[in-house]
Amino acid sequence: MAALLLRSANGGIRCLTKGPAFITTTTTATSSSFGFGLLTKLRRSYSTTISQDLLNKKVQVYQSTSKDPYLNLSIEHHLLQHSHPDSYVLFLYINDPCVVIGRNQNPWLEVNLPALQEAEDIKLVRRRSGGGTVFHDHGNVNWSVICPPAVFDRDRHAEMVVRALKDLGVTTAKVNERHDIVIAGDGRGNGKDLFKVSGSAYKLTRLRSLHHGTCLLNSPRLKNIGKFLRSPGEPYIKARGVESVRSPIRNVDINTDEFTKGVVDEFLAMYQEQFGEDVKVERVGEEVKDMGNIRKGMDELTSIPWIYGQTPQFTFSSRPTEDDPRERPALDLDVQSDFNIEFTLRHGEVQTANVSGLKYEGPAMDEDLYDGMASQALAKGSDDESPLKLYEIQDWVTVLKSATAGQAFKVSDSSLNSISEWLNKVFPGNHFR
């Protein structure tokens, strides 16, 4: 293997290393401050790959220069899968605005999809770890720690972040019984009400344990987060997956660079001296997106079957049922007084359907028979009897029309339009980006 060393304009050393399988480009430098702008007392490193030599180090720190949530979560997954089983890894990143749901959550229940559609600049992401729904933007720093399962503890690295916050003057920060990080008042002795500033989620494998969270530092969208997390479908959906626990939130009012430096310092205090390694912060970002595993991870995270098709089984009903006796909001629809529509869905596909109380147009009106035929058609889906996929529906007018296609009867236009308008708000199409 040959190496060429060049001195860069900023005084660092640029190393071009050519190996049998790939070429890597690495730049190192030293600067006087640390964060997502500059790094303190630690050498920076930029690479087009994350080499196995790096992944084999006992202590590793990575910082993303990208704000692409799909890329950052794919880098994180690569570190989880390929770092040495006995290593300790810290990964820090900031994402562009996005709503991130947990691995076993329901986007139609957790997220206001029409509001995301209107916002246009907010992505929807399903991560690979469990836990609840969170909002990311440039005022959040996401921290992730990967360690051996033998030393994993749900509070261990949350306490690490708490120590960093306290060193920055947030004296009331603590980890609560749900393993979230909370502060009293403004975090500096003013006020007693508790606010959540960082949640936690986990992914545990046989060889590795991942704990990550997002800390609200200075999010400019704090007041608007709620509207993206209130689904219009919530009154009608009963889910088997994990539902989010809503908590009061607030910004910590700390600069992202200061927080990043504080977390890195605490992480190194825990592990660097223990293993006696010279740790440098590895900068990763857009340049590593074409690594095989990372590209594969991005392709998965951005796919519609992953975002929506991974949804656990749930039921939807416009009226109270034995399993879900909650009262439903009154519906202003042009239907019969006994109108009801029910679905059972698994992985976003309709398993069973039951429709009653529609208004029809046609000869010899046998509404019960028509309801049964429409229900059967919705449950069957297309002519080849493949299930109707909720995430492929762009307009419910088309779906409801197809349920009576080829029959001597049809759903009346007024009934069809009013039901479709309501269902399009609950299960909107054209919001996939």
Contents of the next structure:
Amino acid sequence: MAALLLRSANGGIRCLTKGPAFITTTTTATSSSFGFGLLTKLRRSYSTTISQDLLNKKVQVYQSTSKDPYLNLSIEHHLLQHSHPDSYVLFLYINDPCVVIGRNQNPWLEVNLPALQEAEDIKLVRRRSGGGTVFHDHGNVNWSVICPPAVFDRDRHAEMVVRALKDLGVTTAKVNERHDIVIAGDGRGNGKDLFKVSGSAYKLTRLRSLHHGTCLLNSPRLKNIGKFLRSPGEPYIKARGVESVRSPIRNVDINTDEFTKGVVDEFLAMYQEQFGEDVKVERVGEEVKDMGNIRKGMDELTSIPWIYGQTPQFTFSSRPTEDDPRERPALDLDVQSDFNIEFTLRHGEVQTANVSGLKYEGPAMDEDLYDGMASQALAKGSDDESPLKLYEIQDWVTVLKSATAGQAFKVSDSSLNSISEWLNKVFPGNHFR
Amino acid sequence: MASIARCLRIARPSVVSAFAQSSVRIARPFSVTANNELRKYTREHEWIELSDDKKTGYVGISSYAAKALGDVVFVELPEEGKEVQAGDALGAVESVKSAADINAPISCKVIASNLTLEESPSTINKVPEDHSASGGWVAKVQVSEEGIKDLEKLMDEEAYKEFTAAEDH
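Form predicted on its own done; form predicted together with the partner chain now:
Next comes the full complex, this chain leading.
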């Protein structure tokens, strides 16, 4: 693996390699340079709070020592809400494997929930910023910049990251019209096809503007990302809210430490001199978990009503409807020829339900009547009062059985099982097991 | 909505230069209709229009904000009964991957939300300052006593026009 040594403007040394990185970072560089010298400036204290003094500094840089996506987003939100309105803040974090949907998205539409259930170690996260669905793991670095609204610009800090990438040899990196960062070919001049390596999203409050983005550096799961972001329910779901836009992706092939240092350098080049401060990289992590606001933020982000219930209104229908006339995949279920199942959901709760074409066992087969009764029952939850919550369903078998509970008729076992098996694949409850 | 002024500057340079060229001094013509005393604007580009008895009002985002935001793809409406102080978040809009807070112009309590915006978020782009049944208003609110005082800090239509013209430079 050919290694290129570059002397940076400040006298530090940076190491570049092509392909998987074997760089070992050193801490022996001169302490005054921004490059490796940053490591010697890391604050060693592990305070259990982020002090207001720190939050009032003109220029702040934080790096997370935690890989918990819910904690990292809560730290980020705390920085957004409590950093001084005139300050410029950079926060960098890496997450354990997770799928992250935007504020106003639909997990049943955007995410392969059964695949998540099977994988067991991949979390599902709904963030507070807008935009589409992305996948994070240890090969991806998240960067977040918080600044005053007066200087907010959707590309400004994406360009900052592009500069960092260029400094690291990724010469064809650029920001596209969707505010994503793309590279041509391998980013070093081989190949012309564009690949997305970073997506952006924003959260704008009255006093502050937040821009955060990903960067695919060396994810080992690159080939599988597509699988997690393709929902088997997609052919049946029509949703309000925000849909993702697909792009071909690839790894930049850079070590995460190198990238992180590069981004910090570019951020400081933009702001440190301007405000004449000596900025240290503050490490934050598990130790701030119990700070009031951060604890509150985490409780919200890990709650089922947030992850699943914050879903804008949508419909699920096994057949084309006026509203959603797309052709559906052919079904191979033990049902009548007029089989149809339709739901309208708000906040992840069933508002209306309609079934027809189930196979029943029971006296005097008035199937239309049974269908009507089952439809009504399906809309209700187990307590018969409140609506059925989609995200509480563990197995559709139970739900379908309860639709005829207390009646003289029931859905035949084979019909019940085949429909449940299908629904558990395309329209499961939550992914927690 | 505070960040959106900057969005406008970046997204539509032609609009900005038109403003720059055409207005050295804005001459104030005599208006045929009286300045609507019941309509006020915030520096963050929200508006409130009060009923005649000043007990209730409609809240929304200004045309200036709607243009700057770009195509709104989703509106997060406030819950009925929600009580807010001036400046608190009263819902949000999403456009161009940005979740942007809509802030309460005055202290108030939400009586109703405009459900049309759930079905058709683009209504807020088309008729953002319209508070009729088919308009792009966001919430109907009950005005508290504190709210009446908050009104004094807001801009009337003329002042808001000057404010936005100045922002584009």
